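In structure tokens, one chain follows: the form predicted alone.
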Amino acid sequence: MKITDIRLGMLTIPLKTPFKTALRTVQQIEDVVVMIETDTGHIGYGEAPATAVITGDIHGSIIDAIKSVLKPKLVGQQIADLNHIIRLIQGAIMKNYSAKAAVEMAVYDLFAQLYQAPLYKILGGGVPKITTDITISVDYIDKMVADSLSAIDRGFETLKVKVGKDIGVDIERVKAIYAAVAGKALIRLDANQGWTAKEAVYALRKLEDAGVRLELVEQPVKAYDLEGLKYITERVHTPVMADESSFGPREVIELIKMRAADIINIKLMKTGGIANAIKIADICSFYDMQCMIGCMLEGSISVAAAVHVAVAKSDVITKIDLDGPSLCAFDPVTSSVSFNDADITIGNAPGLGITAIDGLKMLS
């Protein structure tokens, strides 16, 4: 099986309500899906969406970078031959990170299809259904516990919710949350490197002593604060999780040595792909720390790659934030990984098992 060809074409899926963070207000998907088409008829898919306040990419960054850089990099190349093509994609060309992800995914899912198994079998098997979160995006107060109780009655058990625009006002969202929710779910925060370290352990500290108990906090610091990050985790009884902090393998390692957080969150588009994925939930194995799983604003062929790893590496990704697909007002994209809310299933097919994708614009 011989790459031939690489297509890339533009997928835009509005969500059902707005997306809201610290960083940013998002009304829709976005993203650039990549075709690698072979000589046996075969083709790969992936999927990158623009995400510059995290990763610095924009959907002309990756594009240019794919056509230019990857492609003629990959054109010929034997499917059979996976380490030498991801050795490929991951030097070919600085950070780029979600280009490169979106391409080698798409290799992935054609390696899988080569040797006729669903992808998380060739990674290393699994039981192939695992259960997210969703994201309760920062708005006012009411509006919050509303749409935290309608997930609730939507069947999910976790709720992530966004903080980090006022510090106040934040940990007056988290009580009433709590106050609503407590006992029919578990509670993350995802702060969005929107407060300072003393902000942070001022409000979990409040928290924790107002009798509310979250299952983590996430990124609380800019990703440069590391001393910061440091700062928190030795001083709250709330476990932190590194979010943009931790991109790649490297960075993982530092925060390990530093102990400088609990817990890591791994996302393709951070990582450069489900390679350096791997790697992370291996040298995170290696030392006790658990692992999350996440994604950013996403369509489902991107995030069923996620699914895929999360569910070979479940051992030490043991927190899934795959909501992408549940956001959206509808998935446009058929395969054989089911999105059901907060259950996600994998069926039979081989790779990524996509089969089809409507309303998707072939970019010349």
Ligand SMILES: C[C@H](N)C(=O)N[C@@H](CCC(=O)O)C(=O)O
Second form
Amino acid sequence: MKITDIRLGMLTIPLKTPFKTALRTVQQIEDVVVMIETDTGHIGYGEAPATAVITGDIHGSIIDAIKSVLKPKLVGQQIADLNHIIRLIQGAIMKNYSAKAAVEMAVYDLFAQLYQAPLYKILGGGVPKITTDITISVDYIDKMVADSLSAIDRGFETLKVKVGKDIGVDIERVKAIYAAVAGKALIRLDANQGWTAKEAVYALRKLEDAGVRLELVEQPVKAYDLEGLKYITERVHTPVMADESSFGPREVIELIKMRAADIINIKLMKTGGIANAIKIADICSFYDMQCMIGCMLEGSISVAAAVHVAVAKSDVITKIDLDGPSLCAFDPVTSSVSFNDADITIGNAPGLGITAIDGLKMLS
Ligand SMILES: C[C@H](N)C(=O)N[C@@H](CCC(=O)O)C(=O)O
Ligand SMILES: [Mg+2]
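Coords for the form predicted in complex with the named molecule, given the form predicted alone:
Expanding to the full complex; the earlier chain stays at the top.
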């Protein structure tokens, strides 16, 4: 199975409700879709959102990195040479993690199709069923409480509550949600870099003292502020998770050495794809550190790739934030991964099992 061409398209999917974090507000998903064609007629699929505020990637940079840098290196390569292709992708260009992730997952899709197995089986197997949380966007307190209750009605048992705005209101936001959902759902917070280290310690201690039990707090401080993360980790009981502070294996090793965080959030758009995600999971497993697998605001092709990784690495990936498809008004992609609100299951089709993408606009 030899790569003959790489084609690109754009997929736009409206959200059920605007997605609001401390970093941005988004009304719809707009992802670059990658299709790797082969001489056997098999097609491998990948997808990348442009999360400029986190990865620095925009649509133009993703498209250009794939067309001008990755495609010329990959056309003519044999899919069976997976590790060689991964080295070509990862070594072709600095950063550009979203472009690398989209192309690399399409190569993995083909590799699993070559051996006629679902991707998670090629990655090591596992039970093909996971449960995700759902994001509660940062908003007025009453709206966040209402959104939390409606998420519980939809069957979600873990809420990822976005904070990181005004610290005083954030404390009230979390107290109000906790009062409404305690006993019915677990709460994890994500401040998306919105607090200072001192604010985070102040807020988390206030919440702890008020009896609010939180599963974890994600990325309370700026991505570069590893000392700040460590300061918080040492001073609160609530487990601290690194998200924007950890992209690839190097950052994870640094965070572990510093003891700056308790948990790592792995995202394919930060790692540059599946190979580095697996390396991070293995590093964390070696150091007895738990991981979450998360997603950007992205569609069900790239989230499906993360689902396969989550299943194969379930020993160490114990927390799941793969709610991108659940936040969409509809899913234009037909694949062997079923996203049914909190419940995600993988079928038996080879690779990612993608059979149709409605509304895909091909790029020239
Ligand atoms: C969508 C997911 N639950 C999430 O919150 N992901 C990111 C933010 C992604 C984005 O802005 O697109 C996170 O910070 O964990
Ligand atoms: Mg986060």
